[in-house]
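Just the one chain here, laid out as structure tokens, in the form predicted alone.
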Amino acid sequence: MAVKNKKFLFGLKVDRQLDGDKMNREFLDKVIAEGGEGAAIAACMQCGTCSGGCTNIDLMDMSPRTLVLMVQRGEWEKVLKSNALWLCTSCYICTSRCPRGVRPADVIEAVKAIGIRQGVENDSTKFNQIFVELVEKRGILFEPELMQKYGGLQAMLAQAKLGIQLTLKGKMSPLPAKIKDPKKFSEALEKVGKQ
């Protein structure tokens, strides 16, 4: 007698998760063309090896490996509340290790963007603002002008004793650098911001 809708992981369609749910396709669609189609998510089976060797799980919300079922699902709120998009250091080790190619990195790295540009705003997405503006101001970043936009002058000078032990030993420098060809970078932002 044979068993009917027996789940076993071989004949299941691609289309659906491991757990036999179907996958959410206009959201994962989504995330493949904002990263790539190298995230390949669908191929994800779950097994947690990603999780395991994220230096950041511990202050983490959500695994890596949750997030790409959350993304398999169409689970878009939950998503985009969880600090892990924003504690995700872009290591890859997550990715290095994955049985099947799944690019969790690149998957929350594209969820991040999307999110961005939905309106998403925390802490993350000022800082990273404020380093974007930074940088095509000056076409490289100036620590302390940083650490002023972000934190104002309280987080400067909470900062102080660190910034100088930096700048003594040449981490950092006390003034802002410039870039050898203005003209090229100024071409190049152009360039990007085309595409």
Contents of the next structure:
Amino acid sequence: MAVKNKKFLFGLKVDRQLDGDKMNREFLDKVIAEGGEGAAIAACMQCGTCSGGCTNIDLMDMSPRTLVLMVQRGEWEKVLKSNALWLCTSCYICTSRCPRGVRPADVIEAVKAIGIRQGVENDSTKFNQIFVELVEKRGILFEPELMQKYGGLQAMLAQAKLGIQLTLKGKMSPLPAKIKDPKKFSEALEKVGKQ
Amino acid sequence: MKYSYYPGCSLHTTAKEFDMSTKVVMTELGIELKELHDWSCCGGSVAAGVSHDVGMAMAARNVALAQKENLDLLASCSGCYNKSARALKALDTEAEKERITAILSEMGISVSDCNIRVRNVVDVLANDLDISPHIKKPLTGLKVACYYGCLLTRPADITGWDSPVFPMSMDKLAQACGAEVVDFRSKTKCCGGPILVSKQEVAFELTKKLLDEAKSLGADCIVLACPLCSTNLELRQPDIEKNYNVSYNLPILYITEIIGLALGIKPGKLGLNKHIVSPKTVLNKLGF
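Can I get the form predicted in complex with its partner chain as well, since the one above is the form predicted alone?
Below, the chain from earlier opens the complete complex, with every other chain and molecule after it.
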């Protein structure tokens, strides 16, 4: 069809106007079921206000606006491959500015979690997973352990000067803090993570 | 006024001066803080991106503990404040409440129906009382850039802040202390905190922009209320200087520290000797 090759038709942008039949409820529901507050994804009218305010838009291969569209269409592979997920700092500018209550930051958060469960691996997923594991372990994060587990000896050495300064100022304890019953805490959370 | 005080992971470690200054300022203003018994990490900006329910349960645990005390939860750290407020909202949603309650009960913690609120130290200082009559040593001549970052004010339906993109509460507090507040356009731009480790260069770039603007406005220091922002702006300032071959030497102070100084509290008691970027220039200017 000739229409397909045209970007605009009678002044209307073709891909937007034809989008109705491209929607994929299944993926939309999957993201909503993750439990975020992205329940209004379907309400996105592609105005781009989210992208306009985004902190890291310059570096993203897919803008928050496009990402929401891809979730609507069920283009799951594209969504999971996008570096936008890992460049998002969860700063909520997009969510605060959205005129339709779509909450792109929560959509991204839900997609991240689904992606990790589907086996997406990179520096960010590695960091996020170690962070959660360590909080689950004692209930309170021990930063030197996070650095060591994430970056190994090299990261420890790179941060050694700062670590010494902080220790001398009484701002870093060599021993980790923990909650009273870390066992119960971690068991309850590990169970959820596996579901 | 009495609050259940939730220091979070940072205030007992890298943000020690925030902990010290919060406690001493609150006491001076007649607000009682009772540290939340057996608090745990809120999961920060990271946990919910691994599993929504894990993230919510981590934050909700502290809310449930504060409910038990029947006291509003006061969090100084912006991240702890935001995530706790979000968990409180989730506990108010039927579908989420059920899931969170189930996880918490496995931990041996029950959720009660007691209505508490989650508050931030800036919010309490700006909205619950008037600090002006308590000012003993006005910070005359000090130029400050107030930096709110992201999670302190956003999203507005969770924080209920004056504005999610151009708030004034901290600016007004600094003004009440007698300081001159510069028009810091980047006051709610993100510093890149949550991606500092995994995408360091990107985070440095974001933080650099903030330091550049504050410096160009002639600010003597940046004033903030988030330990993670402080990690980027202060602890990583030497790294950023090295990376970009620039020199800032810009002190980064917590809002409670400058309020404390204005209340006439000694710098040592506020933890001002614990900074990595020395606040000496600020103290000299104020005649300490």
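Positions refer to the first chain, counted from 1. Basically, rigid core = biggest C-alpha set you can superpose within 1.5 Å across the two forms. Please read all numbers here as calculations on a predicted model, not as lab measurements.
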Q) With the core lined up, does the C-alpha of residue 170 move 2 Å or more between the two forms? A) yes
Discussion item. Quick check on residue 55: with the core superposed, does its CA move 2 angstroms or more between the two forms?
Written reply: no
Threshold 2 Å Cα movement between the two forms for residue 160, core superposed
yes
